[in-house]
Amino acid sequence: MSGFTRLERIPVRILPDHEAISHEVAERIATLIRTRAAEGRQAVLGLATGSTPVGIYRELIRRHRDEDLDFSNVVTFNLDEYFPMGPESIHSYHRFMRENLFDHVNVPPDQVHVPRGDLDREATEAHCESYEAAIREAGGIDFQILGIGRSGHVGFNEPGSGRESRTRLVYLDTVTRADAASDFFGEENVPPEAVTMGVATILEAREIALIATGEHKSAVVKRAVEGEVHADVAATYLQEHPSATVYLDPAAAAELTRVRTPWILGEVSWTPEREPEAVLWLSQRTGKPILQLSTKDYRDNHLSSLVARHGSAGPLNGEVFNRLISKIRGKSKLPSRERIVVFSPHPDDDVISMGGALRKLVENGNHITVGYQTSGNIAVFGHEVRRYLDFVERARPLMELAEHAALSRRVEAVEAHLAGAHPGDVDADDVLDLKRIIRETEAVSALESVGLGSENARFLDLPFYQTGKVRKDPITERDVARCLDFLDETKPTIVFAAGDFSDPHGTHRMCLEAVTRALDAYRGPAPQLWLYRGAWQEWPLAEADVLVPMSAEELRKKILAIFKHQSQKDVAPFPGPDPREFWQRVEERNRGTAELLRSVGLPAYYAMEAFVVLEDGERLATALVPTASLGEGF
């Protein structure tokens, strides 16, 4: 496999999913802790925050609980902390580490080190120096966990960070602040600075694991792994480390050359799945429709072995063209009179990602039930609640509703809570319930716009989401049981679920885990599983199994259904790395898919939704796994 890795300047392991990464890295850490304990020495860990390492920490907690993994000989140093930031703030990395690791294992408190963000500016400089001294006194870091930001930062070493930089106070890059906006309920609430370990400090760790998951990290991962070492992308400095490894899930690895275009690197094993990828790539590279590609085009672009399998370009072009055109299914070719369940992670993902297909499925006489897996209540601003409370007060005389002292007190209490709340604060239960109801009424209104009603909606309110905070609990049997009960009630022949993992907080990934575990436990006939995307990414043409065309009018109606989610309109609380409204993203992606089809010589449609279809669990565990061998490195 050396030919597939020669562009990678650092060892890379591609594992099936976030859980597999967490298990492998946690195993390495557990081995280190036990080895150091046997030697009578401390294990010094460099720790990171954010959603990426949470799975590792949960696995370490499990090993502590179930396998007696002893943390008493562990010393920890965290990478960074926002500035200014009090340690008890809901956004503090001190608090994050307590909630996600330290409160659940027996690491001594005096052996825990997290940079402070609550000192004044002058004292912070001295604190940074003492932090470096503490690392040296501990004997240096044995194992350092890193994530990577879209700007290529590790820790908060933003573009321009030098190779010799040490722990210091830094200004956060615009991209970093935009990505953190979801945690802080608005970019304006993100602290402008942070205290971070420097590049030199990180590189002195004896072993480093950089972890990245999700499609939104794929571009910067490629730059960090395959690009030249440069201060603009601090992660590239890891190429100089003798014992650094990059751990990726398939989505984060998607842009690596050995995954995206392995034929550039050497001979590949051609499969029915890989051939369309290569032909589509060649069509776009040459600017020619598929049916006009010549044998010379293939030979001039590293694809001689592919065209040789078919004798000449003509048969290959025709085969791929026919396979692609067979994926296009208008209304008449979509399921009819089936029992269909749509799992929607949030109360708007159904219409955002498959609003066009949903309308056609309704028109085809299918019995459709939409299961909204989470309430989405934390994504509702306080002003939305106040607007509805004001409506109730103003409607009271018109509806001849009597004054009710208890109701008035409840309204006053909610208004007082909202008036005193700060961005990111956990809401009172009453407020969370009101926000949940707002999302539910919007979801029903959107369903009505595609021809369904409230009787077609089920609000599953999965327990993992009910933290009141951005960060959620892990999926448990309680979540799976609710999904399974829903399947038992509806007995579907077809199930739709979200297959996009670029949700910045992982809710979509967790919801799919709940669905797949429920399907594994379901005792009825195995339904066909259709995976949709659209909120952040769309299925590539080569990967999609079904392409559902939409006219301009059908796309307009889909967008109007998205508009029913008024609380998410204009300024969504959790937009992710793309600041545009969801309807704008949808319009671009659906039209972009159709335009790509047209550009490679297929019929010209106005817009298109894409789906991957899995039969009876087929490809379920590896639906997003790249063709390159899992775990390959060098």
Contents of the next structure:
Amino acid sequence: MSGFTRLERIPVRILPDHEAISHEVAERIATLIRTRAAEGRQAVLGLATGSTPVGIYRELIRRHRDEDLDFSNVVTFNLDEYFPMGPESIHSYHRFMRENLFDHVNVPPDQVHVPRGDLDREATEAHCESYEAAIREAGGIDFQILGIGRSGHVGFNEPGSGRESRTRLVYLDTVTRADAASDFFGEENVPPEAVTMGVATILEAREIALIATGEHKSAVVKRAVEGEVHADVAATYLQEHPSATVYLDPAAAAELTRVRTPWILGEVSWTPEREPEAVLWLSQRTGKPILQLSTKDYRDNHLSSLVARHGSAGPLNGEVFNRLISKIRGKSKLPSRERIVVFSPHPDDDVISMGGALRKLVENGNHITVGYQTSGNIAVFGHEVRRYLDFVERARPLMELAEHAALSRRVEAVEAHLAGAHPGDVDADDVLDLKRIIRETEAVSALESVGLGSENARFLDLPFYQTGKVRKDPITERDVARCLDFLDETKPTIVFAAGDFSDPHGTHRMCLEAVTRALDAYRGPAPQLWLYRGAWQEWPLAEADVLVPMSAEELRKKILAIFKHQSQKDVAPFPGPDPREFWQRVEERNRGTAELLRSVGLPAYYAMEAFVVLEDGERLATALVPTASLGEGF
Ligand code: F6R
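If the structure you just shared is the form predicted on its own, then what does the corresponding form predicted together with fructose -6-phosphate (F6R) look like?
All chains and molecules follow, beginning with the one already shown.
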């Protein structure tokens, strides 16, 4: 392999997306199962839970159904389980495995093993020993699937876990608890402990696949793959394994040196996309504005070949500077009098991610319709519903609404349900509907604050989201059909959608899948596609095609629009790993983009939103793979 990978201490495969990874790993597992069956032997699988392996399980289920993949010779051992945790709880990994794999394939129940979280402490210790013994008796694990937590854990081997550790009870790290908070509707509900296979248990597997997707994993992936082996990051122990592979999507690979700054590792082939990345990097590294970078700066920082292509620094600096400045598009350079559709995954993503541009597009006389793809109802607290019910009661005489027995019974039933609900319980349908309606009224109110009205809103309520749970169903034709109907109705010339791949729960990712599939099926003239990013991160300057500046006053108005989403304010049920409110993240992100531009020597704006624009027919998948990652090692 070329010099590109020399900082990587473990084989890494970067594949185009989560689906491609799932296919490849499932193929490996299916081959193992079949080979073992042909030899009259069992295949022993080590399994993980969480969002990462779900695609692999889905693909294995498909092969069982469509290709007769037989699981009767399969023995499974799961990595971990929360403690304390009953096997029927919706948070239990026993239940997760049944719902996501075991109930759908013919693996014999007595060949399935998941650590128990429902025993007392003493019995748990004995259980851990017998778990290890059962793995040994099965002949050891043939193939182990691993995810990685932002703490660097594999299984629940948190920082400090030793190389020799075995199956045991452990305390969960703060980062892990914060990441699990949204599953449990609050960090305080996350169990403090877990039973997990140890590092030594994992390393004894004959083959290991560690899988990571999403930008939120990119920093820990870099540490695990390029950093020294250390107990602070349990995943680094995999470097000592003879047959471990790390599978990444481009977002999770983004911080690897061969992707972020490949020129440090050796000669790269310079492309129009990569050149600005390198110049921006050099400007930040030297602290000099782009137009002041010298030929020596390039030569001293691994960029001799780049500057040589342009003769000297001047023309290169000028070209990149001009390219960046041409991306800045104030109101007069933004579309006007077009038919615009905005797909918003949740009811607040439109104003969070493009509230500034949206106002300017309204002022430019565009015809805008916002399609809210999901209701976002699971992110509404019960106390919000209670407040609206109280409003109905109090407003009744004023609105001259007669006493209505059926209504009172409904209100009582909802109140009783809310009073008996535990965090994370699936709500009754009535409650889910009320929560949906609360978010719809907030969305309309936010639209009004940017100059639109309820006639500009469509609530698509995609079926994949309607589980009442954090975990969603896969996107199906029904979801695509609703998006397609919306396109048929609105016939847009421009479509905005969330190009967000770091959403921990995948809802934004899935919403983008529904949009792209609908656009593929759409028979009207192909609209231009503008991708904004959700609440988690922003497009890098080099990747963005359009930068929309905002004054201090415009940013304030944008934040006021976000405030209309009152049920998500103060304490949002899904803050993710970042505890700040959405408006705070937006303020920092939009000001940060402007500051970055200023720091490389471009005009000093107050704040900025960024967009990637894909022209007619451009394929989304290839457009979004960072160009630098298309090197060797694929
Ligand atoms: C789950 C497990 C954990 C997860 C890790 C990543 O059985 O052992 O190590 O693999 O926390 O979780 P996701 O995939 O949800 O990001």
